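One chain comes next, on its own, written as structure tokens: the form predicted on its own.
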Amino acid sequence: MGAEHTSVPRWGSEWPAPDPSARTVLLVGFGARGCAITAAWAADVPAGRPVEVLAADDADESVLAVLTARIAGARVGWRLMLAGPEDDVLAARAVALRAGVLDAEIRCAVTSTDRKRVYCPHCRATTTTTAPVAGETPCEGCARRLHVYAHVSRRAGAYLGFMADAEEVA
């Protein structure tokens, strides 16, 4: 699959700049780089905006449900941004796009691309893997050997997975 034809973020060098219309905005920062990331940001927010910073190591469960609870309060004018490692932008991302955020409304920056999250579309689990798109990785659910496609979903957050043998369909 040619890079024209792909659902993979293409993620600029450059970081973002905080929105100047914003009237409040939440950084979220995603290991010591991403979070190097959010306090710049926080220092270039216009004067006189509300800023929150949440600073994690990694998008975990209880770091998406944080992140969760500030969409729901949430009024017009909100930003969210995102930055760290890609499978950690990608999970926030995910979870404030089925939250209804739309992506004028979020601005990321990613530090690494390393680390992939995977989706089985066999079991619905998600691995994480330093596997390259187009390499493979054993899913965590279901042990099947999944191929690393070059999509992925906005709402799982994830690259899809796919069998990489055939024999396995069976």
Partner chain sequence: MTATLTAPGALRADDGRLVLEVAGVVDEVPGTRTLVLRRPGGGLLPAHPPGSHVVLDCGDRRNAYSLTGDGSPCEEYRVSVLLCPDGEGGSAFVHRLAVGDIVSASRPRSAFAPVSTARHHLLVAGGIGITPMLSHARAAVRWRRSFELLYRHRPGAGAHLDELRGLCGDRLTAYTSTPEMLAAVRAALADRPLGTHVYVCGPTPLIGFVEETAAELGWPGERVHAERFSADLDAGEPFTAVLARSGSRVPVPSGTSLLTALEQAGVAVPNLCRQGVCGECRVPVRSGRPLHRDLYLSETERAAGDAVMCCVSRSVDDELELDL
The other form holds:
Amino acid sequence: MGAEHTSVPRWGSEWPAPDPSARTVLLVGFGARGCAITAAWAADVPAGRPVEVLAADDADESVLAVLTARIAGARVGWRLMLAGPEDDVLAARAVALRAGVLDAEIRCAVTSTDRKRVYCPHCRATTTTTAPVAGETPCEGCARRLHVYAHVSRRAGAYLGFMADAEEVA
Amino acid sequence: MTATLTAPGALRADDGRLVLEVAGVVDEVPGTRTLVLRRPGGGLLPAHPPGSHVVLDCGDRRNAYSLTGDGSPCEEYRVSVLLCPDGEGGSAFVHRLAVGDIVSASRPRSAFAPVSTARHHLLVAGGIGITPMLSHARAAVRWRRSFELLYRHRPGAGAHLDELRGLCGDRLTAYTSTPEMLAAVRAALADRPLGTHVYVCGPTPLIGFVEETAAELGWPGERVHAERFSADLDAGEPFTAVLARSGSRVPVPSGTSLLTALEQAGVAVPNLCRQGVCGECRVPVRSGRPLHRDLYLSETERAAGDAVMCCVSRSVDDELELDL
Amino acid sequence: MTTALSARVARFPFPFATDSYRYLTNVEPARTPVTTAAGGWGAGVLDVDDDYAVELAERAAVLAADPTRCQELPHMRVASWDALTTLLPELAAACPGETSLERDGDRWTWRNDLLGTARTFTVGDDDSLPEGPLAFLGSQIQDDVVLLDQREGALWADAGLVTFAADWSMGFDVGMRFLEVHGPVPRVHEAGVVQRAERFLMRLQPGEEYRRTNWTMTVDRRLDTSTETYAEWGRDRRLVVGDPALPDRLHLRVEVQHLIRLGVSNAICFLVRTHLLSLRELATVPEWRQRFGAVLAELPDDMADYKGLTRFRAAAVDWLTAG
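I have the form predicted on its own already, so could you send the form predicted in complex with the partner chain?
What follows is the entire complex, opening with the chain shown before.
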């Protein structure tokens, strides 16, 4: 999914199709556009394969808790498909990866990359922002101006931010 | 794993090889001999991941044999070798060894290690394919990993069976009937927790069954791991190796390996096992599509197409340009 | 002071063989002694020097202030034990008078008079080493440690104890693929350097050991230049420029990195030992002064920027070439 040499995900221009080798599938859609995609996927999963569809406004704690519970009970052959804005998809993918789901078992469709979560290593808070990569956002934890770096943690589902003006002399 | 190899050609420098003394010989079941190998003066041998092998000098050839210990640093290695009367003579050489004999072996080489993130390890062994699985089972017990072992053996000829029963308890299920074994394998592959990895070693049909059944039941390839006795390979189509640096052209006839053709043309290539396992004879490819037949390169490396294990692999195209 | 200073110069791993620097997969077998203009280095994997106790006290302080510098994903515990049991014997061999290791099967007793440490633990028994094998290892060797797991045809930075990072964050990078960790580094991807390095590492066989060097520059003898504390040290990059003490404050920072395939766990143990030498110390070797001045002057802007040298590079070149 990502370009091979960078941690920043590059989502394909076309949405993936369900893995034909899947035996059971969990589809999670975020927002109206994400849920439209999961509906299309549900129709494409071969007959006889159990499909569960979850719909959520965003990747909040309750939907992530359901995802965690489904993974805990899943058997090999299970696949996860995520659709929605990048920050929600990354947050859900992070939960799955931390629970031991393989990249090969996850397919994603990203409907927009406007919003991102930015991790501040100075105070460890995570800020949601619409700033672009190489742009700036204030940290919600320590109020420092953060430079949004082209570096993404798969486990946190967040971009790295660092103090933009650390080298300025006050 | 037991592998029959052709005679070694140009081998890399032998530094780092282990000189070992046969400290014990155990004939546990008919036809299978276990060698206990130690340093002649005693002392620790190198640690190794479960599923590793050593390449043993067997007279005029070299054979790869799985180490059956858990891999922690210790003073002895054990290998178990099935006598193959119709083989190339490597196993017969091992079966002639006696206590006190000195043998030369490579350091341990790892090509079949357990996946550390696995939630559960499903081990499948057929016949003498039990040897790397014994190593996996021992390490799983030592490090408290969840595992189970399905083992098919001939009646009365189950190598290491008693030892495995003690080690694994009810995590071991042994079969003397192939249909029963295959049914049990299918049942296991049909219903194991996400996070399980399957490992198989044994005859080619068993490996094929596990790989095909796993794929059919939705296991991604990343969760399926196989250790083959040796690459069963056909003679292959002829092609020409073009040596980019010297500009020379080396014909590779059907039935001759690229490695042998290079050696006959006076090109020295480091190599050890000559059966696509050890990874030593890797040659960079500049152009042309390699026909990968080795057991060493990863899928990513194969797809990159920029290297070939010249002991077993060939060329899809009429010409393969090598960075030699 | 003179003696200590010259000892530091004598064993400094000066990394430049020519007047220009580019990224290379510059690996060589470990334990190969190197002779330099001032002395030499590299005969062993661990290099215990006069700064040993000071640096380990600093590591303990950094960790106490920020425990996220030590990361270990749950599946890496075997690799952590493996790293500890591989490197304690190494340290015992490097300091035979001051340390000792007694093994009775899995029961190990470790004594280190340099730090006043005496511990008995059972290999593989987590309760016998409550801080964990990785944290204990980090309390005994000056090197930072990263443990790379190998699976799915890739290497993964799944554990590490890194208190002396050169402008990166172990806490953020934990769990990334090797290629992702190096994502932000300019030039290396076009050149395929990181991909080649990863393939090389994945092919290492049990017990194989290699090493390479890397370098940057640091203001003052500050080992902890992690992203976490950037707010504390970032300004010094600018402040040092007008400071008459620049040749004493500005240091060439060289990392000697060891790459070891651990036998039991199959993990790659990546050791990073940081050496700092001020420009004034460096200039006591005229060859080094000339060579480093030339390398710094020639370095392309993007590489200088990534290494964080842009603010003071011209001032450093001026001082080095004025000598």
